[in-house]
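Next comes just one chain, in structure tokens: the form predicted on its own.
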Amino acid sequence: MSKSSETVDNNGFIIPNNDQDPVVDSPAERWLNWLGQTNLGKCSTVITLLFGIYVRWNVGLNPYSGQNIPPMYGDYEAQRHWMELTLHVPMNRWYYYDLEWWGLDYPPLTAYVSWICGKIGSMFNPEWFALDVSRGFESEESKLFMRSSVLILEYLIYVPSVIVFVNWWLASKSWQKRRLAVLFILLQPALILIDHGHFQYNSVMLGLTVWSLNCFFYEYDVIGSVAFCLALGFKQMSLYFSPAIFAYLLGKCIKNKPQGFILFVKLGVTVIITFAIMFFPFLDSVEHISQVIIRMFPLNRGLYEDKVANFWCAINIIIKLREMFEIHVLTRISLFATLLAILPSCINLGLNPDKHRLVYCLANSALAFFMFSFQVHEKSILLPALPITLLILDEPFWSSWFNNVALFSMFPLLKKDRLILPYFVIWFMWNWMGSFVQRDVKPVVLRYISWASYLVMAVIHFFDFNIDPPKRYPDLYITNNFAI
């Protein structure tokens, strides 16, 4: 990067200077350019987001997770039978209940909604959700249901989040900067394929994080504190961005004196009473919270599921770690290998809290997570995606390289899955809309290794559409997949 490209803050932080066009030429740019000269500019982002529902519902026509394939389904089924759980099964049981069966294994925010979701669907039809006897339940209504509450609730929580952050993020841009921003943002292709093709609800976690990342922008801390234990309450996974809120918080505290120390009370006290309030139905035993834990953390289930892209999956090609350590020791190599990943970024926010720092830090952070944390899932790459993703007008080049690789990462479930030509599809788009891969980068050997990874990519297509496995391998193009 130049320096006629960057700027520096009080803080002595890098920032790069959107004024150079990081978008160059770019069909969207060049619609939002025409969008403004036909005095059209102030609909675009009514424009973006009707289209981003327009996309989102075209994904949805296709397959969910584990459609007609009997006995367990898939996570569709999962997020069926939690509405159907927590509608006629008592709070007191919601952990206890038929774990075999996609047990509840989410905090309880999750099954607040998913009670919410089930009282309203049971409206339309209850034998959506009758108890026990609505399992492994398919129709195309109960699927226009589901898939019609996904959309709902990111675009209540999720969508507005994203603009206001890039409405901060960008304020001194122009408005098709922070236009260009929404709608790279919203069309990001690994959140939509997973959400609305293989069906869950991270935009409702992902949104709650943006939305504490707004408040700590406009330094309303206490709630951004519950913002983000909301999102806590809803998937643990938000766990992964944790260390960076802690130290940018905690550094905030150190670093103003006056009124640190009392900001330190607030922020404890408002963490203790919004995770009473979520718990407290779970709270009446040790034992009941004990196993509302137990659920959310299943150490049993090993270092990693499936064939996941990060280090330990890809380790156990040559070392079976699984086979030479128990599960507690392995516990403890991979807590050692996330803290050791993350604590350089964690100590330098805590030491410089600043805004822009928090951003990078909580790529950081999330990143360590799924390259190093115990038990990881192929979709946890949507938590580093997030804040790489809002830095796209930022770091273009890595921030698509990134979302391109990602997506690729979780090409295996989204076969597994039947979503192969939506991959394709809103792949190539979000990457035509950009131009992403013309952009240039310093050093140039970076476009180099880029370009190199895309063609790798697209050999392992290739083979994987045309050649069978080997049988005594049939997981070789899984595992050239994640070992990318």
Given for the second form:
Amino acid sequence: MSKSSETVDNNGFIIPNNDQDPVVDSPAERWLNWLGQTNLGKCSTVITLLFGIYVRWNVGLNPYSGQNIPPMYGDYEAQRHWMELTLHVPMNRWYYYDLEWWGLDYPPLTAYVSWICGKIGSMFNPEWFALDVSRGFESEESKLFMRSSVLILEYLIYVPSVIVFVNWWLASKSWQKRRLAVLFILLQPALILIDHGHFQYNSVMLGLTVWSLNCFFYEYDVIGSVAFCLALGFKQMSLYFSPAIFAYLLGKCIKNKPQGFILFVKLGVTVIITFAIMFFPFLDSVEHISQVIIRMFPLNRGLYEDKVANFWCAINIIIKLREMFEIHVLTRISLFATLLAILPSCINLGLNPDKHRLVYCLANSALAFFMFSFQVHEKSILLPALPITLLILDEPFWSSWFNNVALFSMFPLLKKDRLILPYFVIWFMWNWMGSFVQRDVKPVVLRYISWASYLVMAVIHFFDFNIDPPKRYPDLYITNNFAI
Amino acid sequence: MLKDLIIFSTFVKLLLFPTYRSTDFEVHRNWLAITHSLPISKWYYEDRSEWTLDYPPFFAWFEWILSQFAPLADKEMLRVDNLNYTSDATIYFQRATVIISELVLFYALKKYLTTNNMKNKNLLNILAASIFLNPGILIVDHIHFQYNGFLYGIFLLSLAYAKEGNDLMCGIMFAVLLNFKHIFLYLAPAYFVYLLRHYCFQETSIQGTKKFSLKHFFFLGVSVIIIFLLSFGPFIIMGQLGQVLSRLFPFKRGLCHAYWAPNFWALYSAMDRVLIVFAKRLGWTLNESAIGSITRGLVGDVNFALLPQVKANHTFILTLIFQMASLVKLWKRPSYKNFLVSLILNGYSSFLFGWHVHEKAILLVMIPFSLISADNIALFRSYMILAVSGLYSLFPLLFKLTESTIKIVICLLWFILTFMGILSNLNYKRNNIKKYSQSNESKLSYLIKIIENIYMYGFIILQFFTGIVHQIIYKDGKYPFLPLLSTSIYCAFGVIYSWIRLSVIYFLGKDDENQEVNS
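Instead of the form predicted on its own shown above, give the structure for the form predicted together with the partner chain, please.
Let's see the whole complex now, leading with the same chain.
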């Protein structure tokens, strides 16, 4: 970049003169411009982070999944129980211990992290994790502790990864654009509501995935693959991303011979070693490791649970697949459909392992899995949501529309958790900040379609509050409208 | 820009819905019920709940208006005997009313901004935002639950009118304000002096002399009386005036409120405790009954072991004396600027020396102070100290750990934006005179600056101590009053210091220097 194409503004930041993006006057942009004018530009990240804490903490004050609902409670109890379990039960019994009460069904890294949390929590009050007695334990302090653990883990892992990502991804744009992206990504409603409302630790898995992306951007492929293995080791759901990552790395290996071959070997070895370390305690017998795998991939549960916005459920309204075919046939159909969906973009990526394409392919592959895979949870929409949100400034229209629809599809879940108010507040706040509803797209007709979908969402919400019967079907329609 | 502010602040406040509610929430629910379900004649007599109506009639009418909308949310909250009723709908409704009533504050700020001819628009926006999103208002109104926001709105409206020269409206607004919440009586002397001197004495053609204008005095007096009649009239007719007044002014409560507002009496009590230790060593005679009375941090009559006892009239006289000091200067030269500073100083005196002062009253000082905080660096630094001590002293209101993160985060955010915003704008203007002032900065003022900075950073240590260390060291609950005590005392130093500093600026500043630096 020549000197004349840059200027230095009064914050000492460099602004490229070729910032060609169309100007959209959204409140967030006005905010950042104003910060720049008042010489506060350098504080903008701190302000965003502090505000992020504020939002997350307030959401956390709301009920969590299964609060006060015996006998089984919900995901919160599951996480608490795993802390209790890993703390007291010997390691070789972790995947066997009382499988009826929230048995462990995530890979070992979750278990290790739970163990750490349990250890720290017991320093405050051992009652929270007392073996067996603490089932369904609910107190204000323990809720505070659990919520804090989500927040701290998120700020340690996910938030820095996003900042690093944005700094690379938008390096050629102005600092305002970068801060803008960080603001939008970190205030993404879906993740906040699920992690800090419903209660989960998705941000750890998503954060590790973004770290792996960051490593790939800076050519630290080996470390990147370690990061991704850790993500896989934390939640097996990140398998949704694996085709894309695999295609990228494979493509890279093939492209530059002979370094590519060395890279291939290095990667292979690293991956194997990482998995070996993670699964080490469970490798003592074939039976043990297969128990772990069965817990992680319960194939006998059926093709779908009722309320997920994916392809099979939508079809279920018309064609009752579950009644037509047997389970192993359905498994094969879903596998085939998934493969079909991911192949085009992955092959594309494999042939041209380009960093930008990687993120798009990630979105594709995750979405494909979501649409066609087996036993999909509605919370899994967070997985395609991640790369799509990371693209918020590149594709503001699609990214925001997807996020809005994704959030809407999770509404029944959030409603059950009595998170209705924060749902609306954060949703509207995020959209208002980015003026997302007014974003342009070609062809213009898509904009109207999106508005129509928002209208339908509003109508459904309205009816929801006034009429009781289940309205799960309509939200499936919406998501599918988009997908197709 | 202002539109963005109000939308954003609404989101911020909506997010606070699930936070802790104090007993004040039940107080207002009770008042909704009383005003809705009972005839006026019973309003000030109803005492089934312990939270009897103790605000002036306009506020009662306000609650009555709100109660007309309450059935939309939940009819049950309006039953007088439904004590401590907290359904979700009730909470949403009441919290929403706080947000909506704050539109008054927003309107007042907008009006104040337009009458202000400060050249730096940025600074104006910062000041407005710093008032509208003042963490004190967020903590006290939107979490703890009260309705101060719109009251400060009326207050600012009266100031806006005064600024543009419309003294009659200024007086009327203040009268209205008094009839909403009588705590503003503390500011009445300043209003009285200013309005009398500025409005009722008009400049004559002879330079410097003023002539008493009977016409203006008459207008002002009649308007104020009309307002009071509108408010108290129904009760006078019913012969309930005595009852109403006894509800409004309950002097049975103790010298210090439950959480020890950081005022002079807190230091006085602390000094007493310290002296007790010495006295025991030296074998002096003590007032034995007093030793245990104040350490528990509860409301009640306070007895001092060594220092002289303090009665209500003592505090009243002390407050008046200090208020008089600033009013003399106001009488001599009744400019708007002097009026504003007198108001602030009056607020200070009443906070520091008053009887049964609530720490929430610090907002009474902080909010008008924000208006002049950006005028010059000296005022700014005094404001900074006040803001930090004042806001920190509100922390004990949210004693639960669940709100701890919120209060720290919003204060941090506010400090960064307000302080650095004002500072950077001040420096920007001062750039051309920077060299001059740096060479003239004496060693003393440099030392003062360092001490101030250390004091402010000390709050971090204080929070660390009261929040974490104390729980760990005294796990079995010994010395439960220690965090509150240290908070009160530490903040008291800050409040008193800023008071002295402001007084110095006020009394020593020449009148033409009182003009705003940037206008």
